[in-house]
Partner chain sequence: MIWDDWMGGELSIESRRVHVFVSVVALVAIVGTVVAARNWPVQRWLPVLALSALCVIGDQWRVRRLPNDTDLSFNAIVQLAALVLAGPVAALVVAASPALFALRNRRLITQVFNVAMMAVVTLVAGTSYYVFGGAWGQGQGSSSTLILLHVAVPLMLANSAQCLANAALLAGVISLDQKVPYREVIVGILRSGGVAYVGYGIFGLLLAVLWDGAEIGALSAVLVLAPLFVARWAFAQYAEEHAAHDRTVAALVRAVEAKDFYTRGHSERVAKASVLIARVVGLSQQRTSTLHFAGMLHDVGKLAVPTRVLQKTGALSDEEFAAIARHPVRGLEMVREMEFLGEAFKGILHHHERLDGRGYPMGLSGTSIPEFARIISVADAFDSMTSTRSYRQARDVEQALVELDRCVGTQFDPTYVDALHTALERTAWQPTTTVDPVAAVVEGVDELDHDDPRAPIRRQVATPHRGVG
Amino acid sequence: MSALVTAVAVLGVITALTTSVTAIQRGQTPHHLEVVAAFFVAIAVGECLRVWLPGGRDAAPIGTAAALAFALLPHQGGWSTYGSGTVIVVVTAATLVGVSPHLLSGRFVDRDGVAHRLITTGVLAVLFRSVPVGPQGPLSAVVEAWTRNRWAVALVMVGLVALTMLLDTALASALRSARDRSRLRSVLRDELRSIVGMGSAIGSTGILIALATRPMHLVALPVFLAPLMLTQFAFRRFATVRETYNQTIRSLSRVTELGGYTETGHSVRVAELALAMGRDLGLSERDLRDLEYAALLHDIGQLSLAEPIPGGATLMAAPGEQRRIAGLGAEVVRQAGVLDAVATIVELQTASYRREGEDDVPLASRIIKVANAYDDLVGDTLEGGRRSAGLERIGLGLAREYDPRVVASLSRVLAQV
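With no structure shown yet, could you now provide this chain on its own, in the form predicted alone?
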C-alpha cells in the first residue's frame, strides 16, 4: 500500500512537471511570481516545523494550510496561467526543501504522510483549477463571476476542502492499517476523529488565506498562519508531555525486573504482544493507549511478595494469589489519580473468561491475560517448538480461562511475525 501511494504521488508530480514545462515553452509563464515565492516559503517553513499529533501522526499543519490556500487562490490580475500543474510542482518542491533538514539530521519523517498529502493537494488543485464545470471553465474561473456572492465562493471552497480532507483521511487510514496490521474500520474512525481538531483548523486556515489574499494580498499569509503556529506549538508541548508520561510508565514497569520479580523484558514483550492483538481486534487509539499502560504495569503488584515467584511467571501461581497480586497492582496504579481505566484493566486481568459474575471483564484485560500467559510460557525465545507448545497450553484453557476470540487473535499475530 505504501509503495502504491508513493508511486501515485511521484506519477502525479511528474505529470504536473511535464505540464508546467510545456506551458512555459508556449510562453504561458505565471505572473506575480512574488506570490508563488511567498507560498513556496510558507509551505517549506511549515514542513520544516513539523509536529507529532496524538496517535503518532507526523503532520505539518502550517505547510498543509499554505498548500491548500495556494491551490484555492483565485484567478486575478493575470494569474490565469497559474494552473494545477504549477500548484503541484511548487508544493512538491517546497515540501522537499522543508523536510530536507530533518532527513539530513537523521530525524524520522513519515514519507507515507508526505506522499498522501501531496496526492490530496494535487487532487484539490485539479478539481479547482483544471476540471471544467461549465462554459466558463473550471471552478477557479466560475467563482470569479461571483464577486457579489462571496459566501457562495466560501461554500465551494469548504466543500472542496472537506472532500480533500476525507480523501486524505482515507489514504492515511489505509496506510496505517497496512503498516500496523490494524482493522481498517477502527483506524478510519480514529482518523476521522482527529480531523475534527487540527484538521478543521488547517482547512479553515487555508480557506481564509485564499479568500483574504485578494483584499489583503500577501499580508494574509502571516496574519492567518500565526494562530495556527501557536496552536501547533501547543500540540508540540502536549506531545512532549505525553512522551515524558510514556517514558515514566516504562521506567516504572522495569521496577519488577530490577527487583528480580520478573524476567528482563517481560513487561515490554507483553505490552508489544497485547498492542498487536489489540490492533488486530480493532481497539481504538484511546483503548490501545490504556491497554499499553496496563500491560506495562500488569505485574507491578508482585512488589508486595515476600519472595519472588520463580521466573516471575504469575501463570504458575495459585488463582487466589494471582487475584491478590492484580488487586494490589491496581491499587498502585490508582494512586496516580488519572489512570482509573488502566487500574480496572490491571485488576481484572486474572478473571476467568467463563467465571460466573464476571461477564463484563474488559477486552483489554482478556488480552493481557492471554499475552501474559504466552510470555510466561515462551519468554523471548524464537524456537518454534516452544512457541507451539505455549499455544497448545493456552488452548487447553480455551473458552474457560481464555477468550477464544483473543486466542485466535494471538494465533494470527504470531503467524505474521
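Having gone through the form predicted alone, I am curious about the other one (the form predicted in complex with the partner chain); can you provide its structure?
Excluded here are partners and other molecules; the one chain stands alone.
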C-alpha cells in the first residue's frame, strides 16, 4: 500500500515536471516569479515546522495550508497564471527541501503522509487549474468573471478543499490500517474525526490566503499563516500532555510490580496484547485509549491487599477475591474523576462471559480478561510450547469464561507475531 502511494506520487511529479518543462520550452514561463518564490519558501518552512498531532499523526499544517493556497490562487490581474504542473513541481520541491533537515538528522518523518499529501494537492491543482469546465476553460479562469459575487468564489474553494481533504483522509486511512493491522472502517472513522479539527483550520487558512492575496498581495501569506502557527502550538501542547499522561499511567502501573505485588512487566505486556486485540476487533481510537489505560491499571487494586498474591497472578486467586481486587482497582481509578470509562472496564475485567452476557460487559473488559489470563499463564516467554499451552488452557474456558470472539482475536494476534 505504502509503496503504491509513493509510486503514484513519484509518477505524478514526473508528469508535472515534463509538462512544466515543455511549457517553458514553448516560452510560457510563469509570470511573477516572486509569487512562486514566496510560496516555495512558505511551504518549505511550513514543512520544516512539523508537529505531532494527537494520535501519533505527523503533520505540517503550515506547509499544507500554504500548498492549498498556492493551488487555489486566482488569476487576478494575471499575476498567478501558472498551471497545475507548476503547482505540483513547486510544492514537491519545497516539501523535499523542508523535510530534508528532519531526514538528515534522522528524526521520524511520516513519508507515506508526505506522499499522499502531495498527491491530493496535485489533484486539487489539476481540478482547479487544468480541468476545463466550460468555454472559458478551467475553474480558475471561470471564477475570474465573478467579480460581483466574490463570496461564490469562496464557496467553490470550500467545496474543492473539502473534496481534497476527503481524498486525503481516505488515503491516510488505507495506509494506516495496512500498517497497524486494524480495520479500515474504524480507522477511516478515526481519521475523519481527527480531520474535523486541524483539517478545517488548515483548509480555511488556505482558502483565506488565496482570497486575501487580492487586496493584500503576498503580505497575506505571512500574516495569515501566523495564526495557524499558534493553532499548531496549541495542538502540540495537547499532544505533549497526552503523551505525558500516557507515560504517567505507564509508570504508575508499574508501582504494583516494584511493590512486589505483580510480576515484572506484566501490566505493560497485558496492555500491548490488549491493544493488538482491540485493533484487530476494530475499536475506535478513543476506545483503544481507554482499553490501554484499563489494561495498564488492571492490577492497581492489589495495592489495597495486605499480602501480595504469590507471583501476582490474579488468575490463581479465588474468583471472589479476583472480583474484589477489580472492584478496589476501579475505586482507585474512579477517584481520578476523569477516567470513569476506564474504571468501569477495570471493574468488569473478571466478569465471566457466560454469566454476565455480552451486553453488560464492555468489549474492553472481555479483552483484558483474556489478555490477563494469557499473560498469567505464559508470562514473558517466547517459548512456543508454553504459549500454545496457554492458548489451549484459555480455549478450555471458551464460551464459559471467555468471549469466543476475543479468543479468536487472540489467536489471530499471536499468529502475526
